[in-house]
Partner chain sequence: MDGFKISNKSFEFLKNIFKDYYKNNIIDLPDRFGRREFAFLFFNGKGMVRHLSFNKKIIFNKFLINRYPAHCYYSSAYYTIPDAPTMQEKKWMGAELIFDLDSDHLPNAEKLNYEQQLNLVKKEFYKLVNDFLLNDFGFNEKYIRLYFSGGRGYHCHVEDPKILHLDSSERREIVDYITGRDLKEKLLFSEKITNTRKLKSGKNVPIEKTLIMPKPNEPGWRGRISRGLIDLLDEIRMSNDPVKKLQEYGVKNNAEKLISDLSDERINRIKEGRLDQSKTIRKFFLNNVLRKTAVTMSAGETDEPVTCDIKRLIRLPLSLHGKTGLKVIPLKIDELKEFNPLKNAVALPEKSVKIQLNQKFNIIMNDEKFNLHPGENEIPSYLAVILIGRKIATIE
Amino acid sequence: MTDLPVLAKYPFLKESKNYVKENEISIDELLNDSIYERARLIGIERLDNAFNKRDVGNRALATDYDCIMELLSYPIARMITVCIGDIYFKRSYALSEAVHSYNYLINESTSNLIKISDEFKFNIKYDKNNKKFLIYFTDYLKNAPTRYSQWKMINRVMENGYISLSSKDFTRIIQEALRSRINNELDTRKCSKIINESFKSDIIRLSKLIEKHRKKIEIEPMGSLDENKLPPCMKEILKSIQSGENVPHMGRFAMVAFLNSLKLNTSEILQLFSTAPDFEEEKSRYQVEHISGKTSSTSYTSPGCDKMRSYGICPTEKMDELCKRYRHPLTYYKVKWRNK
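Okay, now the structure: that chain only, the form predicted on its own.
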């Protein structure tokens, strides 16, 4: 697992970091030496692709030089992302790196998948007879994208604490674990002055693109919806979704049910969700239509305030007087309309 193509494809591995350390490549050399100019250009390319394509992009890895430049472009892209400092862009970039790795991982052998998963210290086994991965339920709950119904525990087979997964689903678990790791690392890093100066023009350019995108996705009244009258809980959920936060399933459910009760149609609801970095239209449409009763026998109503608190999606510190007076988000919204 230490050959250069592998390190280039999976720059998040410890072996990849060790390669850079062992070759004693300094930050000053990486930023100024002409031999690393291609790595710097690829680093910027990763970010442009993350913004436009939700994948940092593929490049030829035909030679050792190709692989080294690809490997070194990864820390450059991360450092620039930290200096840009926008939470939405951080989440978009982390997802793009994770998706990029997933597209490689999906074609890996079972043995290589297991080796790469060691990076995340999963408690796993491999069932050779059924060709299934077995992951301990705590690791599953921590990393599975449970915002989608097919990943909920109730829809999975568990035996002796282990959940059975296909190779494809196990690869998706690795993607989520990587996305979460990059998110956490980006959030805890501080912008380096030398990075800020070296990539000043690109940081300004990308920041302007992000700001333009933000203005484009600002919530506008649609039909009967007025964002200014949303209760604090719904404002927070929507803000988190559009910032790329991993909103729990109940948060998304509550938002969709709330919007459906206000008579927004599927397309209007999807429009609000579409700006999230992890938006997948087909899956989101299925969930919206199921909650709204178009493909199920029940049209769900948004949970009341007590349930919102029990689910941990009520921002109690942001409650206003109207919140304290009424016990349901819909009542809050309707009272604001009447007051108007």
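Bear in mind that the values here come from a model prediction, so they are computed numbers and not experimental data. Between two forms, the rigid core is the largest collection of C-alphas that superpose within 1.5 Å. Positions refer to the first chain, counted from 1. What changes on going to the form predicted together with its partner chain:
Remark: with the core as the superposition reference, the CA shift of Leu13 between these two forms stays below 2 Å. Put the two forms on the same core and the Cα of Asp320 is off by 2 Å or more between these two forms. Taking 2 Å as the criterion, Gly43 does not count as shifted between these two forms: its C-alpha moves by less than this amount when the rigid core is aligned.
Coords for the form predicted together with its partner chain, given the form predicted on its own:
Keep in mind that what follows is only the chain, not its partners or any molecules around it.
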């Protein structure tokens, strides 16, 4: 499978990387040689598309030249993303590359899918009779979007540790694996000076766009607390603490960590609890300061909905529409706060 269109469609393959190595294309050439001008332009196009369309975009792959330029544009786009450095953009770029590949993968033959998935060292088998991919459950768990109920392991058929998947679902697993691989690459690499120089104007332009977009979606609620906007779980716990009811340790912990994440300081948190008939300032202060990291080595973050549920402090019967849409009490609060 060393044909160029395949490498161009899936530039993340080891084979694609080897191609660049074997042809001894240096960074210097890639950045300065006029032969690679087109690769550089596509590199930027990938990023603009990622930002605007959540897909790095299709281009004709008719000739060898088309393919080589497409293939080389990928490392360029990736290096620029590292230099832009913004975590949200990194995530969104990785997703766009993964979605782009998915759209090609969905039309691949079974044997090609298996070859490409080899890249991720999945433990899989193919069931010819039923035309199903069988994937070992740990590989499934690492990659399946189990936040959706149809992807939860319990709603899949598992036998002897292998989960059976249609070709379409298996392709989705590859997409997710690819996404986390790109994320990982983006997070572990450092911005190279040469890239920063060569693409200075585009990096500045994109950074500004991202910053603007970010400001729009991210007005942080901070300081004082609006109790009406609390998610049902936190409302329950706060009410119980304030009325002096017995709240399990995990509940108190979750409440304090939640308030700490909203940047309330110790005395503001204590004030909220002070109406409790059994309020003991010294003891509470010690606990709050421990959780907020003042007197301990860690500033704990508020547990997510999954964890709240595990500990039985998610009042499932009081869940509302917002609860169903988000997976973290903080997100719930922030969304409600923003929509005031």
